[in-house]
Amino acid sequence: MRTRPVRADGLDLFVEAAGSPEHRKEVERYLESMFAAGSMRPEWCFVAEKEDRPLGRVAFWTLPGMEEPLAVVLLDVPWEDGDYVGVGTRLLGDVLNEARGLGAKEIEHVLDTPPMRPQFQHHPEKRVELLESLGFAFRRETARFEWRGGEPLAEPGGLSFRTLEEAGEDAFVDAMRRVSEGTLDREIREEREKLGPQRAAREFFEDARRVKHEPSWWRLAYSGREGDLVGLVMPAEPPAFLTVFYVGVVPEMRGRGYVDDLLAAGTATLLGARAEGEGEKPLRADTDVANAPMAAAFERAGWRRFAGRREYVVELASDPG
C-alpha cells in the first residue's frame, strides 16, 4: 500500500473513494468549491491505493490564503469490510508527515452527528479509535445552529454601531480581547491562556479576516451615541454558507439582553447579504456546548440546532521522531 497526492489530473480517483455516485457528486461539488475559494488545492488531496485501487482517502484544508495546512478532511477507509485501523493508519500517518513538512503545527479533524453532507462521516466509533491511535486529543464539542427562516428579532433600536472601517483594526482587536475576558468557549479560553489575551485576540482577528466577508458587517455595538462599548458581531461568509463567526459582550454589560441585540443585527446583515447574492446559502453557526447563555440566545433569535460537532487536534512536533 502507498499513500500519494493525486493533483489536479487524477482527482477522478480520490472521488472514486466516496462511495456512492450520490455522495461522488456531493465531493466533487465541494472540492469545486474550496478550491475556488482557496481553502483546498488539488495536490493536497490523498488517496492510499493498493495495485493501483484506492483503498482510502483524505485532504487538506485551510482558512483562504494560508500555506499550511490546518485540518484534514474528507476522510475514508474501508470502515465496514477491510483493515480501516491498518490502512488509516498508514494513510493518516503518511498526510500528517505531509502537514508537518508544510509548516502546520497542529492539525484538527471534526465529527459531525448526524453525518453532514458532504464528509459523510458514518462509523463515528471507528473513526474516533482511528483518530485516538494517531495522537488526535478531544478538544471540543459545539452545537450546530441554523437560520430556517421566518422573522428575525427586530434590530436593536438602543445601540449604536461603528464598523470595522470606522473604529479601525486596533480598537476592533482590542475589543475582542475584552470580550473573551471570562469566555465559555473552551477554544478561545485556552488561546488567552496560551498566548495571553491580547496575542490571542490579534491572532483570532487575522484567521477571521480569512474569510469572506465585507469589512461593513464586522461592527462594535455601543450603549448609545457617545456610550460604553456593549460588544461586537462578526458575520462572514465561508464558500458553503453564511455565518455568525464571532459574536459577544464585554464583561461589564453582560446579563443585560444586548447579546439578543447583536445576533439581530448579526442575523439581518446575513440575510441581506443572502438576497443580494446568487443560490440560497444557509445561514449556520456554532457555539461551544459550554456555552449555554449563547445557544439559549441563538434559540431566541429563531437559530435552531440542527447538529452536533465534536473537534479533535493533534500536535506536530517539528520532528517525529
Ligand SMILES: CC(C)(COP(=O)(O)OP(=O)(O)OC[C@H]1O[C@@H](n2cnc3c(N)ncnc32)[C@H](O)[C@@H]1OP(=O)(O)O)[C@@H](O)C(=O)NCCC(=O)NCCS
Given for the second form:
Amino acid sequence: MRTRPVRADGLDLFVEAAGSPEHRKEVERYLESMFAAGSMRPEWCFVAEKEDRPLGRVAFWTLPGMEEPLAVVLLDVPWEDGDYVGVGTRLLGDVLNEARGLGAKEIEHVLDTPPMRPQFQHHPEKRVELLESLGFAFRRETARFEWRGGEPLAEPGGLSFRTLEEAGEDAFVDAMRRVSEGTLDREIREEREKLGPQRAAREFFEDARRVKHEPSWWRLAYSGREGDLVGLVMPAEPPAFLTVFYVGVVPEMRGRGYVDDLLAAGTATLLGARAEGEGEKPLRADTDVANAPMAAAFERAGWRRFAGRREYVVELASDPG
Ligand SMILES: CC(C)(COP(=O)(O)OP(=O)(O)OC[C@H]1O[C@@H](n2cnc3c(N)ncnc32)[C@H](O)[C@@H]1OP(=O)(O)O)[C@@H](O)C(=O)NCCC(=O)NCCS
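Return the structure block for the form predicted in complex with the ligand; the form predicted on its own was the one displayed.
First the chain shown before, then all remaining chains and molecules of the complex.
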C-alpha cells in the first residue's frame, strides 16, 4: 500500500472514494468551492492505494493565504468491510509527516454529528479510535447553529457603531482583547493563556482577516449615553456559508443582554449580504458547548442548534523521530 497526492488530473480517484453518486456530487462541489477560496489545493488531496486500487483518502484544509495545512478533511477508509485501522494508520501517518514537512505545528480534525454533507462522517466511534491511535486528542465540543429564517430581531436602538475602517485596526484588536477576557470558549481561553491576551487577539484578528468579509461588516459597539465600548461583532463569509465569526461583550457590560443587540446587528449584516449575493448560502455559527450564555443568545436571536462538532488535534513535533 502507498499514499500519494492525486493532483489535478487524478481528482476522480479521490472523489470516487466518497461512495454513492449523491455523495460524490457533494464532494466535487465542496472541492470546487475550497479550491476557489484557496482553502484547499488539488495536490493536497491524497489517496491510499494498493495495486492501483484506492483504499482511502484524506485532504488538507487551511485558511486562505496560509502555506501550511491546519486540518485534515474528507477522511475515508474502509470503515465497514476492511482494515480501516491498517489503512487509516498508514494514510494518516503519511499525511501528518507531509504536514510537518510543510511547516504545520498541529493538525485538527472535526467530527460532526449527525453525519452531514460533504463529509458524511458515519462510524464516529471508529473514527475516534483511529484518530486517538495516531495521537489526536479531544480539544473542544461545539454546538452548531443555523439561522432558521424569518426576520432578525429588531436592530438595536441604544448602541452606536463604528466599522473597522472607522475605528482603525489597533482599536479593533484592542477591543478583541477586552471582550475575550473571561470567555467560556475553551479554544479562545487557551490561546490567551498560551500567547498572552494581546498576541492572542492579534492572531485571532489575522486569522479572521483571511476569511472573506467586507471591512464595513466588522463593527465596534458603544453605549448610547457615555459612548463606552460595549463589544463587537464580526460577520464573515467562508466558502460554503455565512457566519458570525466572533461576537463579544466587554466584562463590565455583561449580563445586560447586549449580546442580543450585537447578534441582531450581525445577523442583519449576513442576511443583507446573502440577499445581494447569488444562491442561498446558509447562515451558520459554532459555539463551545461550555459557552451557555452564547448558545442561549443564538436561540433567542432566531438561530437553532442543528448539530454537534467535536474537535480533535494532534501536535506535530518538529522531528518525526
Ligand atoms: C458570550 C457573551 C457575548 C455574552 O454576552 P452578554 O451580553 O453578557 O450576555 P447576557 O447578557 O445574555 O448574559 C446572560 C448571563 O450570562 C452571564 N455571562 C455572560 N458572559 C459570561 C461569562 N463570560 N462568564 C460567566 N458568565 C457570563 C451574564 O452575567 C448573565 O448572567 P445573569 O443572567 O446571572 O445576569 C459574553 O460573555 C462574551 O463576550 N464572552 C467572551 C467572548 C465570547 O466567548 N464570545 C463568543 C465566542 S463565539
